[in-house]
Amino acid sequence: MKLEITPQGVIAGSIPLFAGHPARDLLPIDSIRETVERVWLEPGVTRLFNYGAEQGNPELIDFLVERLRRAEKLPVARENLMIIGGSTWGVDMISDQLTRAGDVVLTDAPSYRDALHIFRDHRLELRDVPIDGAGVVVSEMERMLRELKAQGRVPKFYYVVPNFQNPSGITMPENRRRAIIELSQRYGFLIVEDDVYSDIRFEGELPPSFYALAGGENVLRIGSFSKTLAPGLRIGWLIGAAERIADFVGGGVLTMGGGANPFTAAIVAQYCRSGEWEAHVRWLRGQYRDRRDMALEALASAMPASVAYTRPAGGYFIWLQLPRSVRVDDLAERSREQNVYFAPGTGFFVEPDAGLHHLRLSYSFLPPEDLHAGIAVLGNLIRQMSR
């Protein structure tokens, strides 16, 4: 059961530990309003109410290209990047243009449940590869690829959230990324890198992206402003080889309807070019790090020793493994009676039963008092159910 988050707020009295959303009190509402006013007063603002360039807002493209070169030393050019309507648009567009019903797609086990939903919408055959504390188990991926090859089949792509993964919070190290790139080259599949959490890093350095390690070949990398600015803006970006980006830009949807959200993209471009977005991201890291620390503190206090959980270095999520005596559906039913809601692990696997003893908690959306209260309720219930 998914609790509705209404425009007015979460249902009164509930604690939605499932909500992988930016915290409403951390949204830069005032500065975005000021940016809208500046855009509104620009000469020629009426052009933003027309169809936009298929590739997206040119100023936003230029900003993102410059930032990728500066922050990651990534040798991208304008032709390697397009603006999209959030990561959801990107995942759906890639599935629509690169696959046909029945094609095989590889994912992690567990993986982002809404991406699995999109792949199912496209009638794709999903094969999920187990992960451990460092991400996908490469030997298992290779075994699966050998089996598919023996059947005369090759996956269309491997979908991965490499940094602070949704749902586990795990970050894949460089050696595994390189091993997967080698497999993709040997077996001939694309890598779709959904990298929407990399800016929400609390500690350490991130490994180079799949895109960087592969030299920009055979990798599509998705980014988004949803986690670091506001999801309602529906603006993200896609990086890839120039010829692939050209194919997407020349697709029927963009040719008919123009680029992604031209008015919103102009606002985001103005906000980014002013330096406010990068300053906001630096501030956000501290805010979410504090919430992560509070959630880990609450888990250490509330959970019995039989519960294992991840300790993410960034992002929004903590992944819990329950004792075998506790089924997540039973726990969800009991926690709902106390108005505490979480994301059961069953939704993050191709085969739902694989998640019967797992759950995802989000620390991004809630204030500290609700984090502590909700985790305390879960800890008490798990202790009762473990007896």
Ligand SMILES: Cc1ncc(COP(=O)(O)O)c(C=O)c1O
The other form holds:
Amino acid sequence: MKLEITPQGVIAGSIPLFAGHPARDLLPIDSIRETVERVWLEPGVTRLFNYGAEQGNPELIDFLVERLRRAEKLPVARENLMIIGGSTWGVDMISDQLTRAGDVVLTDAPSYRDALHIFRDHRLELRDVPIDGAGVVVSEMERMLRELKAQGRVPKFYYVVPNFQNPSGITMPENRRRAIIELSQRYGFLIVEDDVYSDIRFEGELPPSFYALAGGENVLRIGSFSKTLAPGLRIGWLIGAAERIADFVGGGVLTMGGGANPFTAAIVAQYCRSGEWEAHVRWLRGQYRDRRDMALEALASAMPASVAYTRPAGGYFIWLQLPRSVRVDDLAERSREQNVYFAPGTGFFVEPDAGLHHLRLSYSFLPPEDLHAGIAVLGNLIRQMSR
Ligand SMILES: Cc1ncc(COP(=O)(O)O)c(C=O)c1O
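Requested next: the structure of the form predicted together with the named molecule (the form predicted on its own having been shown above).
Let's see the whole complex now, leading with the same chain.
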């Protein structure tokens, strides 16, 4: 089955291997509709159509506090959380409130393309630090920090996707997280941990978050319902030290307009409190694991030995390294002729050329037959191009 249209508007009949969205058949539309009906019938529903509390829906905050305490033994309280309109909103708000044009921000090389876009919108100076199979290379980060210090500069923050990273699928182990926290304390920068994938875990345990390891100090951690419920609801959360959260909540945007999306936040709160969200997440893990397995099988049969790729234990993405003889822009041009689209590596680096031999595939969105067909097209093209 070919898709009619993708959210990015790619032409009908194409195979968008780039789409890091939940598959349409994995969105729990019926249960969301039932939840909307339940909320609609509650007394006082009209309050949801007025401005909401600046910190966000209180029931949703209470649910998240309870879950973090129960599932992670994280000693958070209501003051440590606020509701945001998705992770993207949080990354933008943090950049807006904590930086000025020209400030330095550290990221991974590669890192999440749309976060880089937001940092560029804020005219921040981006420095990316190479990763290996276990995330950012700490000695390289330290080298960069020393270099900056010699110029009298300190980064404002380090932006990291620690679990099942977008685009590489890699999870950073605990010892690296601890080493980075040590650097952040020594050099005096904040850590912004964008943790939208931790619930999409297929196997193994995840290390504690940066926020947990740092005892809540100088770390802002972002969560989202986009990957585990529905991105169209535009609801996420931000965890941080009480005084930082108070600063964000007291900002002009929220004071003027109220907290994030009161109506949808109430729907999400009800959905979570009924136990449906956690049940849905358990089910989703199996669904995405099957898709990950299918993508890996397709890669194993389609790709020449010269192509290396990651084997993510969760999340949405696989990161491919092409042979040196194949440039990703050439591959993109030729695959487009066959209606197959992917995310070229160039978008995920501060210096685009660093990604000339990489690409990101997403297995979250496509039906299995399209996943297989798209990967087969890429495999054939890479074989032809590397001759
Ligand atoms: C690392 C990362 N952060 C944030 C987002 C977007 O999250 P939201 O829909 O909550 O804004 C994505 C989606 O692709 C992502 O991969």
